[in-house]
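Just the one chain here, laid out as structure tokens, in the form predicted on its own.
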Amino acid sequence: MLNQVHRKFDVAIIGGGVAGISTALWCDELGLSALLLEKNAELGGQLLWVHNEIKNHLGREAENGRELRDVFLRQIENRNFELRLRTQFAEVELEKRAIALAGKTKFFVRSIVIATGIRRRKLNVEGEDEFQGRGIIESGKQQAAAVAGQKVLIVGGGDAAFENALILAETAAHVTLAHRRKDFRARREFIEQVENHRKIEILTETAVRKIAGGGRLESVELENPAAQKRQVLPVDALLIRIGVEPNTAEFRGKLALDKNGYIEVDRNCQTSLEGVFAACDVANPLAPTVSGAVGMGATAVKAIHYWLNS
């Protein structure tokens, strides 16, 4: 039997991204209650994934991603609202606003803010999680010392996959971009760069269907259906950079989603059940950056305010 939690609070926040951060401050400065709920060990959400410069968040440019979250946690660690990290979900009853724990604990809130976010795109081929960490790497940036001197595969065709052929391609020995498709998302600066490089391979209408090796990665295995070819290409490294998807799939059936499952919101953050908003990415593909988290983590709560009051 579940431990009821009597206190009520004006916001339950689930995710503690960018958005979250942004509608914990905004709840605090509104005079709202507020309780901010995360599944991992610690704030920041994407911005922890982000190894690059940020030039672009007005305000404010940081080195990395992990530089700009210290920024927002400074800000908010005086604020007034309640932190749970390591936060696992029995249930979410959105029409109830009741939101259960796994630890027995459930709470009942006026209103609640969905901000889980984003996550990478998989592949969803064998050996993909068996090769993560052995080969499979995180991050152009991050890991380019890493893969000095050796044979790097970039599966993608967007921004991210060619910026990073790129970043690799300064250490790497060699490196390969696969595409499942004949033309490319990114922007033409970066695909003229890769075009003209003279250690990166461009493969399209390629997709990889498995990968596979010993203790650590060894070779991936490549289709082009159009050309009727398969090749096993012997790589040490392997970065996929294929998109995006939300992290919505506790809410299907409950609230209204778009075809590629991101939640359909109005303009005041509003979802289609009253009293349960949606900010950041998960809400927001056409434009999922950091200041559009801020502002809409934002105006969730003012909403709120003005809904719980009126």
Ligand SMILES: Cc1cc2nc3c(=O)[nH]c(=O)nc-3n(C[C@H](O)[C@H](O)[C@H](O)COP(=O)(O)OP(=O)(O)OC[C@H]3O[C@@H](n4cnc5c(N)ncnc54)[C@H](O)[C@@H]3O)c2cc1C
Contents of the next structure:
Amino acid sequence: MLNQVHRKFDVAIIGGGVAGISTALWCDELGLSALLLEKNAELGGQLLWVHNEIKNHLGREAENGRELRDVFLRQIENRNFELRLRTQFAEVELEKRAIALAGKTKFFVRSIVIATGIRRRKLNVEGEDEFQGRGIIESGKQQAAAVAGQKVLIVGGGDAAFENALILAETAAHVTLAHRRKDFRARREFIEQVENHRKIEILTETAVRKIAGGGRLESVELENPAAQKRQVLPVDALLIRIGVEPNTAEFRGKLALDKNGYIEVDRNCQTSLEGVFAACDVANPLAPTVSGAVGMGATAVKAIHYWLNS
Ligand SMILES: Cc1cc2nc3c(=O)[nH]c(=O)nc-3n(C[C@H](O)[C@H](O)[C@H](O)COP(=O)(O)OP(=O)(O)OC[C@H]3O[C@@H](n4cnc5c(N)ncnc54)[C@H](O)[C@@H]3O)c2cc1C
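Next block: the form predicted together with this ligand, after the form predicted on its own:
Starting with the chain above, the whole complex follows.
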């Protein structure tokens, strides 16, 4: 195409969470030219959702994810790589290692590191988008004060749902925890505390069918198919914690993915396509951690460096 700008890099990194940041740092460390694409306005990914302390990343504790993110940003401040924020590719041809942006720019790169991470799973029911921020809340820790004296519903059966139930029960008038199965995945200590909490009620085998209200959230329609029971529960706030899914839609059919859509990689973070690597949460469903993201970014770049020079 005429007027198209072609640019070349050793490595294109897609996603600017911890794994992408670590990959960029290691590219500079090993003298590889790198392009980092991040769709959001700032780097950090999930770290920006973490409002609790992070005490388990060896080398640095932090009051919250943003503080740790800032430590990482200071560390890459003077590193040499090209950063494009608010940028998503329009098309990626993994086999040719070509990445086209929405305008006229097309990048030809020698290798790609996919570090697109995960997103929170949605219920996909009526009202979910409409009441986002108008009753549907994002974080128990951050919004505990805002739900003081209110009726809260939490959906989910894992650690995140149970931990948030305990946090929100400190201020809310009443908390209902609804889970679509009979059993919970949450750790035993959380389950015991929730079961014994005077302000928390648990509904099992219960699914959300509809989220409703006027200007703000007012009620949630629930169904227990086993008991053939439907009910409309009046609530002021709703927190959804039903797990996460990988950001891999654009790579489906182009790379080997597991049954849940996570990218399959070998011990060098190499995917099923030569020259295409993947790092941390997007390829690591069992052990998503800050340390894992730092480590997989480093591993991917070391492997790329070896591959390009062998
Ligand atoms: C509440 C919470 C608490 C946590 N607590 C801890 C803890 O205590 N200790 C610990 O070790 N870990 C913790 N974690 C997990 C840890 O934060 C993650 O494992 C880690 O941050 C994952 O980094 P990542 O780079 O793989 O992915 P992400 O952080 O998900 O980053 C992916 C990035 O890619 C971008 N992106 C996606 N698609 C595209 C695209 N097409 N183009 C461009 N950019 C794209 C996204 O915008 C995002 O910035 C916690 C996570 C959460 C949510």
